[in-house]
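To begin, one chain is listed below as structure tokens, in the form predicted on its own.
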Amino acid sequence: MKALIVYGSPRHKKSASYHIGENFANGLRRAGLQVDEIMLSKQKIHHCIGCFTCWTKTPGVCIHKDDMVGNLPKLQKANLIVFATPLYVYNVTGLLKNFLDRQIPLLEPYLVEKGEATGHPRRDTPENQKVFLISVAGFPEVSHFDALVTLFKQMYRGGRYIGEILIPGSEPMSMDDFQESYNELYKLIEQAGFEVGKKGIISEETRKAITDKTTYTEEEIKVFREMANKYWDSMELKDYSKIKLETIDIEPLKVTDSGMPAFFAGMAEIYNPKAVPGLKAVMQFNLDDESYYLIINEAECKAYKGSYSEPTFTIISPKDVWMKITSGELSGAKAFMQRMYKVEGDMKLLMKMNQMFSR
């Protein structure tokens, strides 16, 4: 059995749809399928010009001599085709639309009955060939995928279309710093791929688990919008090197201290100045009735107990919640959506924390 995964994102391997597709492919391989892939962002594919040459003068052969020449045989031989695409204006990306249009040489021009509608007969493709859809969207509601799913059900009707995985609110999934928070979801996606490879369908248990991890409540959607808007505000270019820092005349915390002081001293010790070159900032942490702050002065980072007058960035959280996040026990992104902690100030620094404080 051969599977072909077609990746439609212009972001290549930095895309959320790639992360989902990659883990789904791992499940297919575990089920014993031979998996090939087409990365459209690395290919040159002209758009179809509607000349019908592939139906008349050169049946099955397009006038364009581009990467689609090598793609068509892969499509013909695949028992399962998986399309992985982000949602662009409620549809596939332009890259994938060109790819879909250019499949016309695989069809014959004649009109035949296909189920309850008229269609074209296919040339030399497996009779049992199935199609599966993977899509991600920046919006948090799953209803945004309705038109896309309808498109694929229409294109691959007659029992060829076997299902989909739809992930709303997925923009953080494209960021390196957020990958760890999706580990549990990725395991479920791999299991879904395994089940499709074995039985051609995702079990209700696995589907429900994926849905539970990717569905937002009305309250979470409000927080999602708030977080997204803060993030876009923070994307304004800033010269962090010009931030003025107060002179602190108390001794910084040490790792030989006990409890939370030692924890924040440890954070300061593992600070990575390459994460945000030239950074000057103050990160304030208000945890229950205790407050700490980190002063970052380019390559130097020091921890102090107390409150800084005008921090660049403030995290307000119950102590146990923040400790679970830093230990990896709790997803920082999910905890934020559930209002388990709050952030004030420069959201860009929140997005960079994994890089700033890791070895």
Ligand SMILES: Cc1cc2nc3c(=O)[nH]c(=O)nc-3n(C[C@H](O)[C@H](O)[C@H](O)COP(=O)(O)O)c2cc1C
Contents of the next structure:
Amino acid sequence: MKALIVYGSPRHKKSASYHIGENFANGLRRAGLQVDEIMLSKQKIHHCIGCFTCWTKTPGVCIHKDDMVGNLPKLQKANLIVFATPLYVYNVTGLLKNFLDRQIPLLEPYLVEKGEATGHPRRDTPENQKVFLISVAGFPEVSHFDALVTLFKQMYRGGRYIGEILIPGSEPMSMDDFQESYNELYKLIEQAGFEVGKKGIISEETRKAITDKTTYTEEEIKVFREMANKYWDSMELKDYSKIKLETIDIEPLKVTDSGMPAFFAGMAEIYNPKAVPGLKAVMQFNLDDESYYLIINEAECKAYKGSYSEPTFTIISPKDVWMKITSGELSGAKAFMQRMYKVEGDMKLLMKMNQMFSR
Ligand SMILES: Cc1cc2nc3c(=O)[nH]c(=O)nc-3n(C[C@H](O)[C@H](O)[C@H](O)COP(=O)(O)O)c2cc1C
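Any chance you could show the form predicted together with the named molecule after that form predicted on its own?
So here's everything in the complex, that chain up top.
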């Protein structure tokens, strides 16, 4: 059995839809399918010009000699086609729409009855070829996919369309810093791929586990909007090298101190200046009744007890929550979504924290 996965994001492999797609493809492989892939972001495909030459003068052959020449036989041979696309204006991306249009040489011009409506017969395609849809979206409500699902059900009507995985609120999934927090979801997606490969359907149990992990409550949607808006605010390019730092005349904390002071001194020690080159910033941590801050001055990072007057970034958290996040026991992104801690100031630094404090 052959599967073909078509990736539609212009972001290539640094994309949420790729991460979902590749885990799904791994599951298909585990189920014994041979999986081929088409990365549309790496291909040159001219748009269809509607000349119908592929239906008249040269049946099955398009006038454009581009990457579609290699793609069409792959589409014809696959027993299962998986489309993995981000949602762009309630639809597939332009790259994928172009690709879908250019499949027209695989059809014959005649009009026949097809799944309760008129359609075209297909040329040399496995009789029971199935199609599965994977899509990711920026907005947090799953209803944004309604038109896309209708589109695929219509395109592949007559029993070819076998289902979908839809992940709303997926923008962080495209970012390297957030990959760890999606590990459990990725495992479930792999399992879904395995089940589709074996039985053509995702089990209720796996479906429910995926839905539980990717559905936002009304309250979470409010936090999601807040977090997204802070993120976009922080995207405004700041010149970190221009930030003026106060001179501090108290001694920095040392790793030989004990308890929280030693913990923050340790954080300062493992500071990685390559994460944000040239950074000058103050990170304030208000943990229950204790406060600490880190002053980052390019390659140097020092930790102090107390409060800084104008920190670049402040984390307000119960002490135990923050300790669980730093030890890796709790996902920082998930804890943030569940309002287990708050952040004020430059969110971009929050996203960079994994890289900033690792050896
Ligand atoms: C041109 C454009 C149109 C978009 N339209 C929508 C949309 O209609 N609904 C939505 O929820 N997100 C929309 N988004 C957001 C993407 O779906 C979101 O960023 C997604 O996570 C990108 O996935 P990728 O990393 O796989 O490319 C749009 C993004 C772009 C660039």
